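Shown here is one chain on its own, the form predicted alone, set out as structure tokens.
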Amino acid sequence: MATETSLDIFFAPEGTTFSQFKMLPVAADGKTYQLRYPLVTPEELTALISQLQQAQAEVLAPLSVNDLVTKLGKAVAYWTDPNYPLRQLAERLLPAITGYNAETVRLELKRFVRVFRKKELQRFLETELDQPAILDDFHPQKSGQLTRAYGPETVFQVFSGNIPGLQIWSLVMTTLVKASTLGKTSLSEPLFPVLFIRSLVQVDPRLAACFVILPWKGGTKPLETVAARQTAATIVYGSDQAVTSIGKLVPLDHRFLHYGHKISFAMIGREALTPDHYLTTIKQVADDITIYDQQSCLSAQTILVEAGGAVTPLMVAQLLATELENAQLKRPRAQLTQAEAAALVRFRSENDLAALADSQIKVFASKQSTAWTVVYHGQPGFAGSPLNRTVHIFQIPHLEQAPTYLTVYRPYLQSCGLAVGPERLLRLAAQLGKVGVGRICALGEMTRAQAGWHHDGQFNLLDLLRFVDIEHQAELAAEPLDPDVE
């Protein structure tokens, strides 16, 4: 008989009380974990935001940015140890909560947390701020003035639940600008942010008290109204519907950053399809599709394959189908919801009918399941997919023609996994940037954005900051008022 263990999937400062709780049972490793979270009220949320404001003033504001990097780096260092109890807990529970393959979760978490080690955070700060210490005090600028940067005192963050661990990206960024955080998690993945803050408790309990992490049902207007209006800034990750819904609640004079629906794709040049390279290229594309079942906005939904290589675009589709079948045997796709399963069945039916009418369309699909689907198009084009290891492959004569088919999708373009030789890399990158692509990366690395990347083409820190300048004339005018000046 399975034993039961209670685990909190929320975080609030020590001494916080709630009037009512709910349990979410999850089975893992022969145990039933009762995941406990509060049914928070607007009044309780108001009190928590007040605590966050006080903690920001007393703890975060006085800390130097270097101290913050050191403390965050220590918390992250725990997660680089495979024997760290919280990491082991995450590796046990996240596959059960999300449905993702356990080995995928283990490998991807290990890779992801390393992005936030101390040295990476230092690189990240230097990327966006020539003088990170302007977050601490006024510093001289080349133009003559003294400048200081201020982040928002409190931030309301709405996290999506599609990718385990991704929430700490935003948690770390807002902490570096000295903002306390009210984080709303999804019950699809409510665990990792809480475990990460528990790591911060081990480093500095007072710093950890600058965070509140709570799950509640998205669209709960009384809670989201309080959260958006009583904090200084709001950041939303999720669907366009979630962005629009919460955006309406944010006061006009508050900062509002949002990251909604995006589409990523890959482009494979003929030089990546030579006898020496094509097998590696196909395996890398398969990784980009199978990791977290394309649920990341960084995952490829369409692949543009250039004609003229030793391996034809049609052969690429066939080889990719084989790789996806192998991946299903080694790391099976997560179980689908009824809506997701219906979308895949509908997608296959539509493309099977299209293939009957057009000999240049071919559908390669897993047998007796919807585990994976590859749709080959003999003509250039571009399309989104219903995800869950479902991808389009379009043949294109020359990759330089790609912008013609991308322009209409400009508002939604995110990343491009690009496999071409060095003589074409910058030229194609410039064309892609012009039509809205914000990130160009290697195949096999599409779901692993590096520290310092410009999310959706924006800054991560600068967009949260406001700057105050003391003009040089003000300095000069102050000097004669010093009683010690003769």
Second form
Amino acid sequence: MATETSLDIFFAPEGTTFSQFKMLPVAADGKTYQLRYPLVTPEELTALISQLQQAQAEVLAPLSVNDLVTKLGKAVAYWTDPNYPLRQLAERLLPAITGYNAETVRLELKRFVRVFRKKELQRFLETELDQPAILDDFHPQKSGQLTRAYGPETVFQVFSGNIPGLQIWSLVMTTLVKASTLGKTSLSEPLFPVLFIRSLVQVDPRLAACFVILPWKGGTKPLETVAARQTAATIVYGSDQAVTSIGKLVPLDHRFLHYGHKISFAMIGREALTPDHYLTTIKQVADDITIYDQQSCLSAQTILVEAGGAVTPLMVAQLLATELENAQLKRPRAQLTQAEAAALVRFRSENDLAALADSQIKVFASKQSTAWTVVYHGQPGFAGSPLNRTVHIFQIPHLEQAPTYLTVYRPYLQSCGLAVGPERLLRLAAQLGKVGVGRICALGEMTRAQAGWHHDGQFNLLDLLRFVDIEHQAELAAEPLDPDVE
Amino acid sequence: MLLKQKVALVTGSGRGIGAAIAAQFAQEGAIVVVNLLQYRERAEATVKRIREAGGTAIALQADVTRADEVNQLVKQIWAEFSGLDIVVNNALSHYRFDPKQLELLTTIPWQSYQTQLNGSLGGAYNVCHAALPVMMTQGSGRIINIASNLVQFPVIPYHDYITAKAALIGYTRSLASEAGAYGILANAIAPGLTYPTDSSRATPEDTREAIIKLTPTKRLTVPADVAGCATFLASDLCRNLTGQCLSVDGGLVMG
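To complete the pair, please output the form predicted together with its partner chain; the form predicted alone was given just before.
First the chain shown before, then all remaining chains and molecules of the complex.
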């Protein structure tokens, strides 16, 4: 009989008691892991938030930002070691919990944590703050005043469960601004933030008091009302529906940051389709689609391919189809829920019908499975996809015409994987920026945002901060009041 | 059945190796296009045999050295069967393996090379050029080029024939190299002296015996041996194998 191991997928300061727990069995490595989490009540949550406030004042506030960078950097360094037990646990359990291919999880997790090495944390800080030390003290500014920055004391963070590990992005940012965290995880990926906090506690046990991570069903009003009202700021990652529903609960005078539904795409110029480059280009596009099955909002859903290269846009579709078929052998796509599979089947039949009526549309699809689908359009355009390795390819005579087709998607546009020569890079980037794109990246790197990027066009740290200025006049006025003044 | 519902074009399949390949493909469930140049009756006979055995085949005339005729042929196949999964380039300019008529290096004219190149290489080029867009759209396809083991072991130096078959092997490899990214596999088969065929009928007894003596299996190749190898290369048993040249010659050539 398989052995059973119990594992807590929540984090709460030592001594916390919960009235009721639930178990979620997950099979991995011939073992059954009973993932345990509490069914928290609004009263318990209220008490936890008040403890977080106290811990912030006692533990986080007195620490310098440099101390925090060092501690976070140490925790991240643990995760860069392949023998680190928690990393090994994550590598075993995350594929079973999420359904993602184990090799993808192993590779992407280690690539992801590198974004938070100590030097990268400094990059995050210094990209947004000329003087990170203003998080500790008042410092003179060029304009004459003294300025200090304060983060919120407590932040309610709603994590999405689409990508393993992604949650630590905002966890790290809030910790850098000395905020305690109440994190709500999704049961589709509740593990990584808990393990990361355990690493942080390993570095400094006092930090345990500053984090509460709990899974509950999204939309549980009594809990979310308490969480949004009693913390100083709320950050939501998730669907537009999640953002709207929680947004309504956040008091007007609290910070509310949200990262809702976004669409990313790629644009391939004819210069990336020369005989010596086209195969690399195709491989990169396939990687962007394969990694985490496009569940990250950073993955391309549409690819605009410029005509006039050595291979035609139609050939790009054909080559991509073969590459996705190969990817299925190497890194199979996750098993789908019934609803997801039905969406794919519906998408395919709609496009098959469209292809019958219009010879400019061609559907390339995996046989006897929904593993991948490429829909080729002989005319320029733009469209979202049902994800899970499903992509549109639109032929476009000149990439410079792309904005025409993007404008209606403006509120949703996020990353563009752009493969063009240096001459066009800045010109096209300027056009894309104008229609709402927030990130231009290399093909093959679409799913890996770099340290210091402006997430959805916003700041990572600055938006959490509140600044306090001591005007120069106040300083001057204070001088004569020194009893020792002449 | 290994080739159920696959559409296969076998060039020069009215007789010899081509006819054997066509018959075996049909036996494995393929819809076979028997291509012929001049011997319509023999092609019709191949088709008749296939049909009598319960298979599906049609005979279509086209000169593979003429791009326009080949394009028309592939168009016709597409119109009839909406696909083209397997191409066997078997046609060549007529050749007789007759050591007595062998042209020596000092006397063989360039035209002899050109004729063989036009048949083996030119024919394969025209057929592939027309078939590749279809296979690319399908995201799969098999190309099988019939070469010769004489390229590796010129027991008798048929200069023009060997040169053209060597070119065909080179073409197979470079084709495989680019077409692999579209899910298309291209391989060659290098039969040994295959007997009986029209080309080998002139090979005298003592030459045949000399070859048999050197051959580990102690026999010549028969058309069905080559057909078996082609069926494997055309089928889903053969996966991720491309740019190869398989010798079907009883081990005369190894490696």
